[in-house]
Amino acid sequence: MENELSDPTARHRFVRGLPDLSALLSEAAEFRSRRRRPFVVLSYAQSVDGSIAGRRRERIRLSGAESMHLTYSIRARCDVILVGIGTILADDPRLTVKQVDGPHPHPVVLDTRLRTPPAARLLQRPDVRPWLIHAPAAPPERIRRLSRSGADPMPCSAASDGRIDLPALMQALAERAVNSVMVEGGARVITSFLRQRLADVVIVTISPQLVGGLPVIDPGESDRTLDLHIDHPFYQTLGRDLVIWGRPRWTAA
């Protein structure tokens, strides 16, 4: 692991708020370029016992008005969002942002078998072509399909479960001149992440509402648990819901 010295965001130790985490991206060119990969913003919305969809994926409105600009906010000051391609199937986003002044970060979904529907709308996008990221055996025609459609199908490694190989990607991103990486979800991808232990900042926003449904942290992704603190953490309310904000730290492996 580097040296936490040399690396220009070991000391913004604190992250409280929008303020500090726009100085930790104002020096992700420089992260990327000792780290070789972008610097991750893992931001989600999670109920107080820890659901981020329905029984079924189904959706929940989860952040509150205030929250959701937050969410915004985050997005407009990030190179990039990803998401999974359960997020896609599930929602249909757009991932582009609202209420707030900003650029659209650039769209990228990790689908591996290339399952985004020809017509997602975030296909229809006249600004951006978005990367689907799958493994190098996706079938020929659906690379084809896809792009007459409106994406940048993106070949990456698969690891060993199948999946989209995290660490491969992140490099191939960085590689790309991407800095900066915002993490939405789904509860696989997020999971992936962590367990990666690819994220630099973590925000999550807790809303006061008792699911019973998909929780965040899938537990058949590992037999293993997590190991991961926030370090100094913050607490933000906005309108009805907690954020909590900080910086991951895993106990050794």
Ligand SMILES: NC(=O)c1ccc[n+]([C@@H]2O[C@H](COP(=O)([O-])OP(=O)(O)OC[C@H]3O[C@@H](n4cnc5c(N)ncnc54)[C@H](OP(=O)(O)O)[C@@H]3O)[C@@H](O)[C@H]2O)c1
Given for the second form:
Amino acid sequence: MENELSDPTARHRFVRGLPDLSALLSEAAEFRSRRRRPFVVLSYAQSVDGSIAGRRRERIRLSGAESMHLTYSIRARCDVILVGIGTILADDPRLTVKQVDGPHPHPVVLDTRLRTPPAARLLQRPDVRPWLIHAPAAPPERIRRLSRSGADPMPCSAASDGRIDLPALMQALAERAVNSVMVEGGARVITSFLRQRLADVVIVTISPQLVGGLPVIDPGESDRTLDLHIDHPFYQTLGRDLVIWGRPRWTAA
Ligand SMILES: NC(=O)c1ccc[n+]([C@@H]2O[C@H](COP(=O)([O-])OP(=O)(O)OC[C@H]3O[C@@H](n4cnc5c(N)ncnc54)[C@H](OP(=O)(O)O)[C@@H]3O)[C@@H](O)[C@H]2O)c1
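Could the form predicted in complex with this ligand be given as well, to go with the form predicted on its own?
First the chain shown before, then all remaining chains and molecules of the complex.
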């Protein structure tokens, strides 16, 4: 897969906070037509020891108020916000921009077998029908029940591991005129996107705590080392948190 940074004009596009991110996102439509996939912003919060949740994959509070505000600001700049079914089951999020001005991104959930509970808070939102991305073999009665409950189940081909084929999904989102996707988590989803080299900007909030919880790069996901560097990183303190911004560069496998 071609790396965005192999494009000489893109190589020098640094990301030094929200204004630079906004500038990149303003060109996301052109990016989509050139690459036939949306521009992907990977953004999550972790502890100093790299945990994004507790040991049993349960939600923990990591971001302070200032970095939470940043997260909402990033959401408001992207067309779609994407999480895995593990995050829906653990956090029951609504995936809105909360106190920030701007549109809510369209919610997308990777949910191979359609395990999203019909009572999930995301499905109670009156403003949107979340896209639940499922494999073609998902049970038809779950498709019907979730459609009645406020969701739009959307079939997508499965990869060899049985889960959603991310390049195929990115192409499908591009065909639906989605220019930008914010990937928020959880660990399995972040790991999959990074393994597929599907990230154009990485924004990591580091909370000054050690948790001993769920590592962001899920060790159960692969036996290969992930050799990813953040190019020309920009460091920003927000409240008690440190935020690292940058563009990913993978070493050749
Ligand atoms: N700190 C943060 O910024 C942050 C952000 C978000 C979430 N979290 C935390 O992360 C935890 C959940 O993480 P998690 O790893 O258990 O779950 P997850 O990454 O949210 O969801 C993983 C599930 O998504 C489904 N999936 C479908 N296609 C996939 C693909 N191509 N790649 C990966 N997953 C795919 C799989 O379930 P099926 O096979 O059943 O479809 C998979 O088990 C929660 O505790 C949540 O609080 C933290």
